[in-house]
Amino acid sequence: MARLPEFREEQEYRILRDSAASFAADVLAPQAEELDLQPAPWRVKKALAKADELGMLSALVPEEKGGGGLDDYAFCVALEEIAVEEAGVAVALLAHNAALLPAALGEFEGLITGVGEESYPACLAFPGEVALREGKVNARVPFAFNADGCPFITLIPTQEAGTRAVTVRSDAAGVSIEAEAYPLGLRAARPGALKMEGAEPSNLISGGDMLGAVERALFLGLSAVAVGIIRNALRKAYAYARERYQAGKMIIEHQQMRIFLAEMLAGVEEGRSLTRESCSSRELAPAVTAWMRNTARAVQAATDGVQIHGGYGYMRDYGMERLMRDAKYCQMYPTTSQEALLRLLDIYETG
């Protein structure tokens, strides 16, 4: 595999990138297929427990509150490297940290921290219809990562304008969770549907723009995960193109195949730049833009990777079909590209 051009970063980010890449290669790569095809709760928890050594189970929680205290870009760096080997685990970590984010921003007492052995991965029930009336939670959330097997759920009541959040234990009365029967991709993040009828919240959290912070974290994190998927597609496709022949010459010698590979490389360079730039802004629009662009690039990179592999691209043995499924899920959550475009226009019109 040709080495990617050096991406200039401060030393602290380079060290974190190397550590996350080592974790992904040593822990996730050997079991990537199992995490996709058989993502049992014990297997996912074991993988996430190893990620705790990088501070990834409370990455966005400030150090003074017992968390990892990573800034947005550091978190994205780690997610990208993890996603190179297993994007589902990266999204599980993202959803878990997004579920803890309201607690990091607001005021609360006694909230599960998410660091203990039995308290991860936490589920973020967003987006969906959530109401808090007379101290009880009613909710319909058709899709949420980490829903299956989570210990607790964080919800942001729709009518609260993002200033209040609640946590509900998954075993509380009135809570029902239905696991996604056959997830398209990102299966280690164990998605499912949630329903709550008069559920008792375990905590109320207030203060800060929680909805805005959660949305921004999701868009930034998924844009970084998308870059990891592009890198994996490039790595697999490049290696295959240098080993196999078509029409009497090596695949990589065909101009169209080289264009596919060059597009993937451009996607990595553009994606990293967009993610870093959007992390430097506190506004939502740059994060949404990075998400739209990077996830579209990831879907295209996976599709082109399948074409380079020919018929083998659709076989599980080569891993490209998994990248197609993972990339498409990244593009569909937490909203569709069309809805995101309308959201950008709304942001522009309201100033």
The other form holds:
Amino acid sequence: MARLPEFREEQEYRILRDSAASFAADVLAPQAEELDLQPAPWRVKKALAKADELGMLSALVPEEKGGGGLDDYAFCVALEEIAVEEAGVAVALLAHNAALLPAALGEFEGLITGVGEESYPACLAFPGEVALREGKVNARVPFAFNADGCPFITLIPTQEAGTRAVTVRSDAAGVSIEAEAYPLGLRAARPGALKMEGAEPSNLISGGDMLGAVERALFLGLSAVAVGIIRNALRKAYAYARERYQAGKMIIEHQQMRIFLAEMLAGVEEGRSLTRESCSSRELAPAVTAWMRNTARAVQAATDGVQIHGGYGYMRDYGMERLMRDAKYCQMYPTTSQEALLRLLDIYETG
Amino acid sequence: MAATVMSERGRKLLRDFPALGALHEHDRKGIEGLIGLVERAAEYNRDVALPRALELDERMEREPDYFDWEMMREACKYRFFSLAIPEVLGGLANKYMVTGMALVVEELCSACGGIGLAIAAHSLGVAPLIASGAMAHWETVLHEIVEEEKKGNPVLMAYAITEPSAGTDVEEPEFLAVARIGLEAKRVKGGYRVNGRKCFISGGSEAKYITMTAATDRSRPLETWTTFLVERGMEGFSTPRVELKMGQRACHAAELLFEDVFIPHSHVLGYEGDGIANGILIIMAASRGPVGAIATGIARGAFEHFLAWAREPANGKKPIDEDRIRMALADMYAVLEENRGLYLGHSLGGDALFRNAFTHPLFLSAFMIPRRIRASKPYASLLNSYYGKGLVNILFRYFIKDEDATDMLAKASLAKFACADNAMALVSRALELMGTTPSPQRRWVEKAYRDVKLTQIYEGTNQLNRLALYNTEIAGTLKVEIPGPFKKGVR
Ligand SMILES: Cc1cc2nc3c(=O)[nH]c(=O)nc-3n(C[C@H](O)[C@H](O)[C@H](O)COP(=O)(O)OP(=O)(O)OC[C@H]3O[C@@H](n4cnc5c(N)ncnc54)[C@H](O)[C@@H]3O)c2cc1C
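Shown: the form predicted on its own; wanted: the form predicted in complex with its partner chain:
Starting with the chain above, the whole complex follows.
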């Protein structure tokens, strides 16, 4: 029996892992193809509603504020398991939670928009140009997940070093959203472009380093999603390699196939450790590193997974080519890997 | 003096295709002919391929059964369906047949990998008809293709070797010997009775004629592997299904279903049992280089869109003003030039080895017989007879030697996997550098990312092509043995 080496985790994480895995297997796996081909808002919403049973719709909001109160690593554990079946839904959950993060951390009047209400998935308008002038929001955000069909949007004005955030209802005057016409992957996370001209905010949130917190959450979350994709590639390709015969033997007996699979296995090992390590640090640099490394690994694993499947891997029915598309978007958002790399040195220089 | 100065064209060529630029100084007419082909392809891209590529790609995700006949009808004007048909038969193939094919394919795929494949798959289907020396069908099938093309009607061919349970296995003799073959063409009176399936056949659902290789005895595939000509309309033959592909969607990958299909003796190309050499290895020796060109074309398209993106101001600055983007562009440019070197090295070399087959007086003399006679039934049966086939075979062996075919297979396999891997890496990197910020160019590069993956898979996976290079050129254990004449039945 093939199994991943045990990853040492406390009991609570293991329990969460199991329940996230069964949610993914029961709810997402049967409709993974539809979530890619026809990710209608109702379909995505229904899947997300089910995820709420795991507390995933307010995962990073502290319990005393009415949220799920997961720590960063627990959140990553859940995302990884969900991404094993459907990375698009995992990223929708990630973007939603990142959009709630400022409210979870900061001070503001009234209720947190979105918590305890039927209002998901929220959109985090990041990265982009956001200005708050005389209480009104002007923004230009070219690409954000959950943009298409979200009830509200969280924005972090660029001018104040990212210590403030606002939320704006998507139906407010001055807000326009354009769905990405033909996204390559992660389609359940319905990406789109946002524009705001003098839009009225519904929450003004202040306190702490909002920008840093949100970015860190995205990098961490995506590194966990990437591990989920690698696991999916490994699982599918391993099973296929034991089914398919060429040259008179199971293709898993061809050494090059074993090397591809072993690389994936190494990717899972390394990816989990990197994610876990970076969760235990409050700094941005480890999260950026984990993201760069894991997403590159995921792209390679998905590409090799298709290769192991030969011609079948190229066809929709086998669910392998989807991973190549999903993994690539994880690597291209929220920044490019080279810009992230340069950022690491900036952080090193400026402390 | 003017004689020592390169022509303008030669100079431009030297920049774009160094190998051709150099050759241009020695064979102006021939190379001008090749460049003419590339220019024609560029015109087709501008008028036909580019305006529809994105929309067609998207549409075929929603409607995988749709096929754009219009783009094929348009292609007739450019005579793309005659690229592999010898000049003596009214086609365009001359002493630079493989090179011409590769150059056209690169150009077409720089606009759309799927449209390029739809056009290239036809010539792949034509190739076995030529390589097997099945002259009996030249005056009918190839003539029809050429004549109908002139009227704007695409008569298409496809090439079918892959079976559901044997992909890599049909590309290499050692594996074919132990393959699990599902399709069988059983000998019956007057011909063969075929049952089974072929899968992933590019253009199979549109082709009127299909060249197919198959076993006449499933338990001995290597010894009984045989090349057949299948015609649409043969009773029991159908194409029930096309795949929903990740990319190169403009060309269908079809399943072929044979239910008790009768194929007459006249439709065996070459002899029964010669299929591995005349139906596969010689074809691969000619076609894997052009697949390297497909990969190069897709990568070049991505490069051009990436460059356009880099020059476009975003947030007040242009990516191209950054050093790292310039470095990346230089890397990509180097990869493209390396790829061109690889596939041109193969195709020019291949043409040098194969050119006799199209230009030798002995070959041409066969066409001095009036067409009226050549196209007649008695002449066809003469060519299809035991002695007729034997004679053609002797000629064929005179033109192409085992060592030539083996060397060409080696270089072709090398060009195929190296170009495909390079192209995959180039496109993936371009997208990585662009990020998710929307731009018209990103859509194209995303499509290229989906399209280019296929080049690592078809025409033998890149693993199989590595093995082929190793076995032919490094270890010397794989030799293409061109079958000899006058052998009855299975060897
Ligand atoms: C879009 C598309 C279009 C195509 N068009 C055509 C066409 O027009 N005509 C046609 O005949 N075919 C066509 N093909 C088929 C194509 O050539 C095969 O898909 C290819 O040869 C691989 O075969 P397979 O898919 O069965 O993979 P498999 O042979 O099952 O390979 C699966 C994996 O095992 C590896 N493997 C297998 N054997 C070995 C070995 N001995 N050593 C090491 N590794 C090994 C492979 O490299 C691969 O990674 C097309 C395929 C696609 C996807």
